[in-house]
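This document starts with one chain, in the form predicted on its own, laid out as structure tokens.
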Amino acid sequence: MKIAVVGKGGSGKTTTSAIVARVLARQGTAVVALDGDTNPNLGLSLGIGVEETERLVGMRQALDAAEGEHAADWDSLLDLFGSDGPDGVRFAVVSQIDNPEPGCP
């Protein structure tokens, strides 16, 4: 299952996303939360913490400035640029996903 939360600024997307992610994870669902916002604060709402959220945002900014190497696949993305949050939610800050479903169609 894939869930995307969209809407105008200040409408509660980040808070809603964090609540849904943590509730699903508490129920035993494997959850990966991706923050693609230009002002990424989902890590804070998930309970990742300020330092870890800032570290992940800094990694994304370095990639956007062509100062790093992108992940080749899903597992690499989470290993290199992800963090484990409360309730078992995996979290990453992303700027773009070039190929969301690699492999044979």
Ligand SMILES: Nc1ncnc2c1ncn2[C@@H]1O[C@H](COP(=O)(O)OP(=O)(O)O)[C@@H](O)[C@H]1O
Given for the second form:
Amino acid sequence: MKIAVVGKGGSGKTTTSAIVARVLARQGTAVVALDGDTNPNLGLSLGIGVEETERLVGMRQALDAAEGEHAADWDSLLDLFGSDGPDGVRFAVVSQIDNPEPGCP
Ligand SMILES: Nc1ncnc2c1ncn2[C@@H]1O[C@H](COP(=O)(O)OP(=O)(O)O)[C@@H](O)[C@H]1O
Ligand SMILES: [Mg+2]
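Having looked at the form predicted on its own, could you now put up the form predicted together with the ligand?
The complete assembly is shown below, putting the previous chain first.
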């Protein structure tokens, strides 16, 4: 199952995403959480911590600035750019979509 959470700033996207991800992971579901927000702070709500969240955000910013290699496939994305939260959620900060065309999702 894939769940996308979208909405205006301050509407509760990060909080909702983190709660759903953490509850599912605690129940034994394999969960991967991807943060593509312009304000990427989901790592904090997943319990990953300030330092590690900033490290992951820094890696995304480097890729956005064309510094470094993108992951070639799904598994290497998590290996290279992922981190595991305390409830077992696997987490990565991914590039934001700057100018979504109609039908982008
Ligand atoms: N269901 C809720 N009830 C009350 N406050 C909430 C709820 N969900 C989120 N908040 C609070 O609203 C603020 C914005 O939530 P956040 O998840 O950061 O929004 P977003 O990611 O959409 O910008 C935070 O202070 C958060 O604690
Ligand atoms: Mg948010």
